[in-house]
Amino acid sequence: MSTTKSVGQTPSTLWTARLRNKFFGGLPPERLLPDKQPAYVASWIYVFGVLTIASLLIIIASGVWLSFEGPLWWHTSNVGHFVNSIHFWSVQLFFFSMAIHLWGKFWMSAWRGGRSRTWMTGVLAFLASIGTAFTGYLVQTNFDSQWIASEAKDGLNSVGIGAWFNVLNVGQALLLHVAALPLIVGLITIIHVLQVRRRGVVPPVGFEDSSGDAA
């Protein structure tokens, strides 16, 4: 008798099954992509999370086009000085929308609920946005970026990960900056907004959830 099974009787115990399973059970299309909010979600504080995002796009699009073109081209032409200057306001609007959105939520406790993670990713976020600026700054090519690396130099050094990490290389800056940091910054940010999605946004303190469990 043969126990080969046919292809659309895959057994639930397939790694594959497992991870449709804990993650669809978890966020189920309607949570994913909802379609109403709760009437506390109409708060300034909450569009500060949406400006956050919107401007992590525009600096990974102008970030991608000054790549391309290179030095030479943003520190010559009047375009690359247009893109140039988007990227570097981007990156500012992107500074000041997240920390005003992460001190907003540390008031509103927004860790309460089970939402631990939702609130320690944003964190994690905001580190590596620092990283990522800090090297930001490293391949500008012009007498700012030669002065912040020969003085982070220094720092690096003291604390022992000046072996690893060469600031005064810019090769090296320009590969954290363009290719592993942002990469990271954009993980993060995915699982935050999926942990939203997942536990829903943060009550204001003293709020019965719809679950009827207090805030």
Second form
Amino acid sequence: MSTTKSVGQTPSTLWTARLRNKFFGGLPPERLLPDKQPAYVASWIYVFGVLTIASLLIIIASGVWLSFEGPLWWHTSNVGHFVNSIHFWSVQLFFFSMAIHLWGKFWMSAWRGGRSRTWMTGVLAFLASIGTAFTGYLVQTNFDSQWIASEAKDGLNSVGIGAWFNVLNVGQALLLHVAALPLIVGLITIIHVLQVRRRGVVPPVGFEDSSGDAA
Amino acid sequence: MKSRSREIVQWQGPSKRYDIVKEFVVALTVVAILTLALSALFSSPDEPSLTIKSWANTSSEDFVLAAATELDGSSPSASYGPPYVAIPGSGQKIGPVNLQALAGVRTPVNSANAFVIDPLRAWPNPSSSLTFALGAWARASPDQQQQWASAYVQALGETKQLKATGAADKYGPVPELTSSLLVMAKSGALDGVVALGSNFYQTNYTHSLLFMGDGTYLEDAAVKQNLGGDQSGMMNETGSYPGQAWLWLYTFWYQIPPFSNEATTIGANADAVVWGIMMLLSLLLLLVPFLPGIRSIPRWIPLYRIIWRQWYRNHPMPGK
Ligand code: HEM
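Now that you have shown the form predicted alone, what about the form predicted in complex with its partner chain?
After this comes the whole thing, all chains and molecules, with the earlier chain placed first.
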């Protein structure tokens, strides 16, 4: 048994070894960063996943910039307003790309061949992104936030969530928006993409046996 | 040790060179340029916040009426129920389940004190008539307070005036209290007092927003911008900017009966019922790969043949 081959298989009771086997067993370097793809990976639809990641990175970069200057900066500074615009438009592109990505994966039934968990982390990414965007609207500290908070409180209160997540408390919304929620979206996204790399891109309908041969 | 039950099957068929890192860098560049261009061309919306000061100055009648309803307990915030006020039987229901009541009063708000009485007490050098009015209010029984305030709310509603005239004993100290509050609000002093309470730092606008929401000022401003709940306002944005388009399904329900009709049970509980529906739909979306029927839709409507048309051109379906 060669050492490289056995990475994923080494039986061990050590937690460390089990974690390593679980992670690298399914994700050797050539799967993590492959330089080949199956011949069927030829469609514009594949671009929207990576466009979603790209938008997310721009959202994070512009968000970090905004946070350095504080929540009120963008109301009074031209540079601030421009950085806010970048944040705003990258969010629009993010959701646009994600929606097309979602529908693409649906029509490709991309959950086939053990990929159902990839679909599920995708849905979780979608829901967490909605939560993040929502708190973003709450912390604009302008008329829009006042109105959105005022309206949204009724929805959240009506199902008891408002008792813990008070949208009229801008401090709470701000901290969630810049700390917990981006972390959650980021982590889910990383897991999602690693799941894709682990199993490879889903084959076309009818070619699930992976041989690629037409019968 | 048990063997890995689910071996990962990798594609064994034809492959091609594919540079995912380059694809990523190109995507990032494209999105960056696109975002910069959109930002430069269209900027982003920033409608200034409303203040209690602007409310009192532009809609004095609305302000005074709201203040009076805080005192008689009929304002939206004073009669809200959980999580602000303990009111038996209040709260929206999904069928028999009242999650709103179950969650309890976690953010107690006493509208009359927080928005009217306490701020007036903070007045640095009150007139003798205000001092007298505050004293009379404090000495009165809750029933008496309610009687005065309700009578005044009714009179204001009928006259549509800033200050209803007539039998002074009918309204007790209420006209003095509300008109003093108006003076305070017009000066801008009320914004700080309502928001801050006894704090130095302020990050929580529960009081300010609840108070402002008790008038029609905030909603009128929103409706003017097509942001009302029954205008699909949830996915609209101030100005002509794209809003939260991803909330289309959530806001959709509010536009149609029975949800839009408050006279029906469902309409009266629309917030909770729509939330319930959206939670259920989210769960179904999560479980699409396991739902018989739903998961087969892409096979029945074979758009995948267009997506993978290059592949199918050279590789006929196995078994055909
Ligand atoms: C933060 C949001 C998301 C990001 C950044 C993201 C990113 C990606 C990327 C880069 C890929 C691989 C390339 C591709 O096929 O496009 C992928 C694959 C996939 N995504 Fe997403 N995605 C997100 C949300 C979603 C959502 C909302 C769904 C569906 C509900 C979803 C379902 C899938 C599935 C099933 C695959 C596997 C496709 C295959 O094996 O061919 N993703 N995602």
